[in-house]
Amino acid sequence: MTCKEGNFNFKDKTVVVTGSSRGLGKEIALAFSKAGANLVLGSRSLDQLHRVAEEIKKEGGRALPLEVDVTDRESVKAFADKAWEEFGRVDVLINNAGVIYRAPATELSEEQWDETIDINLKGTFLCSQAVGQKMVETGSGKIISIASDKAFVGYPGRAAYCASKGGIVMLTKALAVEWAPYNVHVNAVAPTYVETEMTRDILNDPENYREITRAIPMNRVSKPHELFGAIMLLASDASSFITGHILMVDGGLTAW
């Protein structure tokens, strides 16, 4: 089955994806765009969105790149209610919007650690709070936010980046339990290194690149497209008794 096919065609259906002006944020919504979803793009980088729009657009697809903070509650707000009134519906908010701060404990700054915070783990509740409470209401939904094998194993130098992704795999099962009497379901992608234009540099340097893909069993990092699946998947009809799950795409990390 394509995704295109049966349970996996998005035709007519809206998809929220923050943090997609780039990176694996942008790589979903092309996906989603390609599988008949309407888009509407969430960044604070507006020109870099309406380049993803473009994008999409000369594909015929529809897209609604809307610049937004995450990490402000009446940002967000307007951002979900942009939404709602450009298609009328969301049935899929992805929240993917995050950044990483590589440092020793011992030299993070109380501004990084704050920062990923905010942005990871208050974005994702906020976005998720603003767009849940509509999906509440008319009684259907999905959310995936995208946490990470972070969260299940330390990394030296991803303190913060590893709690505020831990902090994302508790939110959603909170959220699953909570919103599963009104049809919403709230579920988790967590990948370990994907190939992106924001990782190539760590992944291009063959010292790193052998660290990191050590402790994978399938001794290599993951292609963008390799996590449409289960994201497709808990987005789609095929997951309807699925909630409060944290899907590993990690190449067997986690399985050790």
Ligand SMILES: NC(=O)c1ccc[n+]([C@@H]2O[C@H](COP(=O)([O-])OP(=O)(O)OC[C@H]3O[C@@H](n4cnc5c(N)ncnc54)[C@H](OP(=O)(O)O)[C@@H]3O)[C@@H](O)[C@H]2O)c1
Contents of the next structure:
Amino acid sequence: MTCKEGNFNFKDKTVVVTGSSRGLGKEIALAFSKAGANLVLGSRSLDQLHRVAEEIKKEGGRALPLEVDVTDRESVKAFADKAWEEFGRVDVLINNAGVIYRAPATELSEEQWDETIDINLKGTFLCSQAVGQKMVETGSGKIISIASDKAFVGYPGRAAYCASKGGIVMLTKALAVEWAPYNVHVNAVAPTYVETEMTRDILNDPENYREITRAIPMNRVSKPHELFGAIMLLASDASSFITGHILMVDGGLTAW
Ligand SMILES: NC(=O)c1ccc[n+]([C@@H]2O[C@H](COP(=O)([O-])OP(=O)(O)OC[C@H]3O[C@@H](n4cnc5c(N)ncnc54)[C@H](OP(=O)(O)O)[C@@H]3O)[C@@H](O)[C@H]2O)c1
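Same protein, the form predicted in complex with the named molecule this time rather than the form predicted on its own?
Entire complex below, previous chain first.
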């Protein structure tokens, strides 16, 4: 393992990032590309993925944009198959695709509940299964899912989201135990608020921002790049004896 400019080196490794058309997923993909990896970019918006792939190519990297709906088993299988066909291997899967609805539990619709669980939890399972099958066969791989502080602390108006992210925590542990004998590591990162499109409206409201950051000992939210160290650690050989772990990146929120 080598370390260059503060990043781990992923030269010739293939990293698949779901939900990489924007936000955190896009930033994670760019960071892995800078660290030398070949990228497979997945989301429902192929046009946006092409733009991210262009950015990567301009910097001298290699990226394959592929349309995928993580809630659809056939779509996920085709996505995983194409990733393997293009690069001959997948070393790292980042389960990042996610959605949030903010509504009181008394008003949350069944459709909103189903969509949240389908994208966040079932999507994480389907992608882990499709990519993990080949990792198990080849005897190596790293799967990292983006959970949330809301997997550990209840939050008003986030019933489906909290449930979906809590599910990711236990799915991570279950897969870690099952696939440890095959040298497939399954871990998760649990951020608190990160500045992305998903949170822009909420964080732009000064009163909301004050209330949110009051609960965070570091008294601020995070920027996407502040997750890279945790993700790269779990994706690299440096974490060769770490599996089933949920790494909090929450400015101390869950340490109170
Ligand atoms: N931002 C935060 O404060 C924060 C905090 C903790 C955890 N997280 C988690 O971090 C992850 C990324 O969040 P973000 O803030 O970057 O959100 P975002 O800007 O809204 O991006 C979400 C991504 O998920 C993709 N996606 C949604 N549904 C999909 C589906 N069915 N199939 C494939 N891709 C799908 C979207 O792409 P398309 O619309 O193009 O399909 C998009 O690329 C999520 O899992 C989120 O829960 C975020």
